[in-house]
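Just one chain follows, in the form predicted on its own, and it is written as structure tokens.
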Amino acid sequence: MNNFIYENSTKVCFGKGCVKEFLACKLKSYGNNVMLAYGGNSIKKNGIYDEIKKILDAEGKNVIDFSGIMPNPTYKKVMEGAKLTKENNVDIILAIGGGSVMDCCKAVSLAAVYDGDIWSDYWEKSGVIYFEPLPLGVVVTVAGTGSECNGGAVITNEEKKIKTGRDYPKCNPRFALMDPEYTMSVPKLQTASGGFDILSHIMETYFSLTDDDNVSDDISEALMKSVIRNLPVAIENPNDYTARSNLMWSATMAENRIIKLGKACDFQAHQIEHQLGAYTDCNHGCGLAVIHPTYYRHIYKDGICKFVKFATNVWNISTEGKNSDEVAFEGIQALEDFIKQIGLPMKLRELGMTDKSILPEIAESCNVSPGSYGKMSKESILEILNECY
């Protein structure tokens, strides 16, 4: 294992009924003004909003709604939330939702107490947070990003056409309440795309140095197998508690920094998808599903040993009578077959993209990941995008 420093400040309450059991207790440490942040009306339709509002009312909390957080949260939406916190002297933000809601609220928690431009100072470049952001708690309703146990937030600047993420430990939620039953009303496509986002996070950590025997890779293989086993079950039977709970915790484990310890990490596929999303506002998990197999066919020869392990240890592919290239390639094909199985798109055209002429501009706007096995460039990214089209 390489050297590392580990820290995670988020306290997790996980399991059936955890919101009813722990939310009131968690809020006692903060003032009365609670900003309730969420996306659309889904939490009102499935009863989650009313359940949480009832708890807040019983505790005498003054609730300020911050709704309409979109799937790819924008800098404009962040500033709208920050303005609301200042106007209402908000004491704590309570984010209810998936990664987009949590990410937006992390940025809001920063902007709420910072007088400068958080985009230029903390998203366009990495900054140092020398102050305490507004406290944030989260109630997770979608398994996917794992945003509940880190300080990471991906924000889109629509004017500049830049979608970028930063991870600041000070932006970690103070607490995360995770009831797998809250994810049971998530539509099948969103379940599939969120599940693939989990798999993507794990793969992009796994397919990076170090390649020496290490605990992080061992955990990653177990997590990938769990996602591959449980995601089709959750899609087929949304009320399967075991599948939902395993997916929910796999998402957290993928992004609570544990599997990244001692790893270089390659988030090139995410870098490409982020800019794809900045230009087209496509579904994040669907975009990743299109990009990953093509990207891996470009780089597998540079990480052949790890790709062979992926094929044999994760997909149980036999090595008998095959060379390393053939085994590695079968592993990538197994990944592509899994994407088809869970009903996600295989090409950019299936995402609704009709204008191929914007691909060079998207490629040029992408960052190149230093953790990639392959020697990536703007030109190779454009090649990948063209193959994905």
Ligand code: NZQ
Contents of the next structure:
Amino acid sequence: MNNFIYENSTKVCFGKGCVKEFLACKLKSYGNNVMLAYGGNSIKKNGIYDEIKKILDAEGKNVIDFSGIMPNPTYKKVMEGAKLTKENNVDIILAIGGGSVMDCCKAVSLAAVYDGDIWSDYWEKSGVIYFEPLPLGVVVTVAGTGSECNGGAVITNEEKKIKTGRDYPKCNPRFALMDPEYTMSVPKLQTASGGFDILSHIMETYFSLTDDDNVSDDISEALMKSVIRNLPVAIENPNDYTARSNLMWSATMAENRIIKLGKACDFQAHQIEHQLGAYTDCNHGCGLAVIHPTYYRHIYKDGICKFVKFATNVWNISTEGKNSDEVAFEGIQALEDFIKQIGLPMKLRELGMTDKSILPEIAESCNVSPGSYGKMSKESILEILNECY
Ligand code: NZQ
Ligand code: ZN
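Return the structure block for the form predicted together with 5,6-dihydroxy-NADP; the form predicted on its own was the one displayed.
Next comes the full complex, and the chain you just saw is listed first.
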């Protein structure tokens, strides 16, 4: 394994009823002004908003609503949130939602106390945070990004057409409340897309050096098998508590830095999806589903041992009478069949893209991952995008 330093400062309360049980107590260490941040209407429809508002009212908190955080949150929305925190002397941000709400709030927590331009100092390039961001707590309502237990925040700058993520440990939420029952109202397509995002995070980590025997890859294989078992169950029966809880914790495990320890990590498929998102505002997990199989067919020869391991250990593909290439290829085919089975798009056209002429610009604006098994370039990214169309 490569050398590493590990830290994760987020305290997690997980399970049925955890919000009712722990939220009031968690908020006691902070001041009275709570900014309640959320996305569209889902938390009003499923009753989560009312449940949380009741707890805050009972604690005598002064609640400032920050609503309308969109999927693929924009820098403009971040600045709107920062303005609200300053106008209302907010003491803590409580983010209720998925990756978009949590990420937006992490960026707000920095912008709320920083005098400069957070985009140019912390997203366009990576920076050093030498101050304490405004405290942030999160209540997770959809499994996928794992944003609840890391400092990562993916923000879209609409004017510059750049969607980019940075992971600053100081942006880790102070606490994360995770009740799997809160995710039961997530629609089938978002359940599938969030579930595929989990799988993608694990694969992007697994398919990278080191290839030596290592515990991070062993944990990754167990996590991938769990997602592959539980995701179809949650899609079929949204109220299955076991499936929902396994997915929720797999999402956290995939992105709480544990499986990345000692690994190079790739995230080339994410880099491509982020720029697709910047140009088309596509759904994150759906974009990843289109990109992954094609990307892997491009690079598998350079990481053949790991692709064979993936086919045999994760998909139970037999090696009998086959060479390594054939086994590796069958593993990628099994992944593609799974994407079809859970109802995600297979091509960019199914994502709603109607104009192929923007693909060169998207490819040109993508970062090339140094962690990829393949020797990637802007040209090979364009080739992949064309095949995905
Ligand atoms: O906006 P509302 O009405 O709440 O509806 C949301 C939204 O439309 C809905 N939803 C959430 N909880 C629900 C629910 N609907 C019904 N019942 C519930 N309980 O789900 C939709 C999608 O929400 P969103 O937060 O956008 O999804 P996700 O968690 O997939 O987050 C995607 C964003 O996170 C970034 C992505 O790029 C994208 O911007 N990522 C963040 C990462 C991180 N911080 O570590 C890593 C990821 O790789 C990813 O890039
Ligand atoms: Zn992702």
